[in-house]
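Consider the single chain below, provided in structure tokens and representing the form predicted on its own.
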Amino acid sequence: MIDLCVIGAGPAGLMAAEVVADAGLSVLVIDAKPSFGRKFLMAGKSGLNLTKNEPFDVFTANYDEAEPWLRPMLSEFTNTDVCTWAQSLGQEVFTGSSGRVFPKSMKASPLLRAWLLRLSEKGVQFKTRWRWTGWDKTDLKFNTPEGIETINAKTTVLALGGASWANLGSDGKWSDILSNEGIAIHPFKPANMGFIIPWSHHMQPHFGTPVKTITLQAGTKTIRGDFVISAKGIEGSAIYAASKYIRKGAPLVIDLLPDHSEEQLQSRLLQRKTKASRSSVLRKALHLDPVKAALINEFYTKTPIQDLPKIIKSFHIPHNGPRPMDEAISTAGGIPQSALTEGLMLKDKPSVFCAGEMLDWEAPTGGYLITGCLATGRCAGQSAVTYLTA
């Protein structure tokens, strides 16, 4: 019998595996895909953002309503600890201008390779192409290339991810298994996603263009940053940061020129040439770049010129809801805090612990997601050790 079976080989699962292996206990890590950490590797394709370099209280505030739940775990594995951990795997890190922390290689693959090697040297065993299908009495049951297999483990850590990027392994199918066991699961919702806008053909030249230096407001959330015009709508860091509030129905309001007051813009209008065209007013008098001018023309073509400063400072973008969940960077929903002990053990399944995006917490991009997964994985691993050695 093995001491711990980890199902799901992303950051949360691998962190749990390492904690238990460090306690001298036997560990088996299983994943349904042919290789490990596929979503982690995808995250690193555009630069692996490990965490955020900012004061701890500021950092944890980004978890919003989940902060009271996650804060004890994050205090045991902080944003600073993430940097130390990466460096222990031979990956030097640096902090970008926005405070985001990246490995100098900017990739996930060197870190993941080093981590898997270290786990192997600690005696951790691995299996791929094994899909968990539930329990056979007390044994874990899997569909494998060789047929149905079972594993008898003293403890289990489930780290199967959320319900986005199904082709990378996070398909959310585990929710049916747990629901059939009587465990409450909150419905999945897209998080850190773009929103659908059926653009007119006039916007096509701007697809892929960033809208820079704006302030976006949705509900109580205000973000200064950039977003991107895509063929499907709008996306990018500022949109992702506000996506939860927009998803819940808050209007999306953008200040296209946050460094200029409405009065300053009105003053510029007064100085324009009397016969200046609308396009000239947008470009020369109001100093809008082509993509911001295009947005004005897309939604406010008939707005009188004298009203444009107010529109620019409070630009409402209508949308048709979020992009499909499988396109989202992450998901909300999953296993609620009420179904778990403080040590992340399922109350209705003693010896079974859960971690990572399976849990019903939500955080913006910027390093908060990976840090949260690592911290909850570490907590689940420590709790498994306590259970095994009690």
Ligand SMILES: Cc1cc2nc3c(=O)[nH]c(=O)nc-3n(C[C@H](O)[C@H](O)[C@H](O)COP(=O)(O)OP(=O)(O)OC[C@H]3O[C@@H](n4cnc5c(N)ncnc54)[C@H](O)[C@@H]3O)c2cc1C
The other form holds:
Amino acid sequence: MIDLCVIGAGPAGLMAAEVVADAGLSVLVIDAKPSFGRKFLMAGKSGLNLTKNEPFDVFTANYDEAEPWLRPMLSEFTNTDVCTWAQSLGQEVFTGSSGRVFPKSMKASPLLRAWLLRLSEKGVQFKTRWRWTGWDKTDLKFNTPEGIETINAKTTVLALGGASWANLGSDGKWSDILSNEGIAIHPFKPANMGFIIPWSHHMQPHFGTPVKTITLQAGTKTIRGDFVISAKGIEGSAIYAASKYIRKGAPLVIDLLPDHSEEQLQSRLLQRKTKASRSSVLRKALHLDPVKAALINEFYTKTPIQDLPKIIKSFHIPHNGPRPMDEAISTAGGIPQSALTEGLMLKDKPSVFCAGEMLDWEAPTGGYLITGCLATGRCAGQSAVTYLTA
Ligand SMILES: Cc1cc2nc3c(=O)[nH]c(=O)nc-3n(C[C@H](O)[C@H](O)[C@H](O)COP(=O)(O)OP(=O)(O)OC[C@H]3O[C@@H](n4cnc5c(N)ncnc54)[C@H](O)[C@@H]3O)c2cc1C
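Given the form predicted on its own, corresponding form predicted together with the named molecule:
Zooming out: every chain and molecule, the one shown earlier first.
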């Protein structure tokens, strides 16, 4: 009988597999897709932000409500440990200007390839195209190209991901399986997502353009950064960082010129030429770049010029809610802390551990997601080792 069956070959599942293989135990990793780590590879398309280079307390504060739960696991696998781990797989890392840490290759594929090779050298076995569908008594049940198969494993780590980008494997369908077993699953919600704005045709020339150096008021936090105008609305790091609060009902309010006070903008207006056109005022007197000026014209075209400084400092963007959950970078919801032991074992299913994005925590982009998945995967793996060797 195999010691550990890991289901779900993203960063969380692979980390659990490695910890258990390092303890000299037998491990089988199974995934529904024809290849492993598809979402991880997608994360690599934007450079693979592995973690953030900042003091540990600042780092863990980003997990907000989930910080007390995740902190012990993150302290066992810190943001610094993520860098060492990547280097151990032959991937040198660098810290970008905002503290975000990336592999120098700016891709996930070399890291994933090296990781899978290292796992197979440690004796880990793999199966692809096996979709887990639940349990048959104590056996794990799978739909495979050869029909229904079962696996009898001493322990299981479920690392099935969240509920976005279903085409990459993370379809959230596991929630029905666990709900049917009587495990209370919190509903999925989009996290780190864009918002829908039905732009007029005037905005078309700006699709894909970043709106740089803005601040966003989100709940109690002020977020400084950039966002992007897309054909369907707005997206990008500052919007993602605020998205949790907007999802909970906070208005989307942006300071388009955070380095200037309203008074400074008013005094610039007073110095303008009396016959200056509105677009000249926006550009020359108020120093708005073309995309910021377009945003003003999109929503406040009739606003008297003397009121523009107030609008610029407190720019309310009307929106039609979040983009569909499947487009979100990550999801909130999933298995709540209350359903799990400290070692991430399902209280109602001894010997079954869970890790990664399928747990109910959320964090902004910036490497917090992958670090959280690696840390929870490591914890689940270590708990499986303790369970197997007790
Ligand atoms: C576009 C994009 C960019 C991102 N960029 C970053 C970034 O730069 N930094 C960062 O920290 N995070 C980033 N993320 C988020 C990060 O990729 C995820 O949080 C992370 O991959 C989740 O890891 P996981 O191991 O929990 O699950 P996943 O990586 O989602 O893996 C889950 C696996 O489970 C398998 N599975 C699901 N159901 C079954 C089943 N029934 N049977 C068998 N197998 C099953 C899936 O096929 C999948 O392989 C990004 C996400 C996206 C979409």
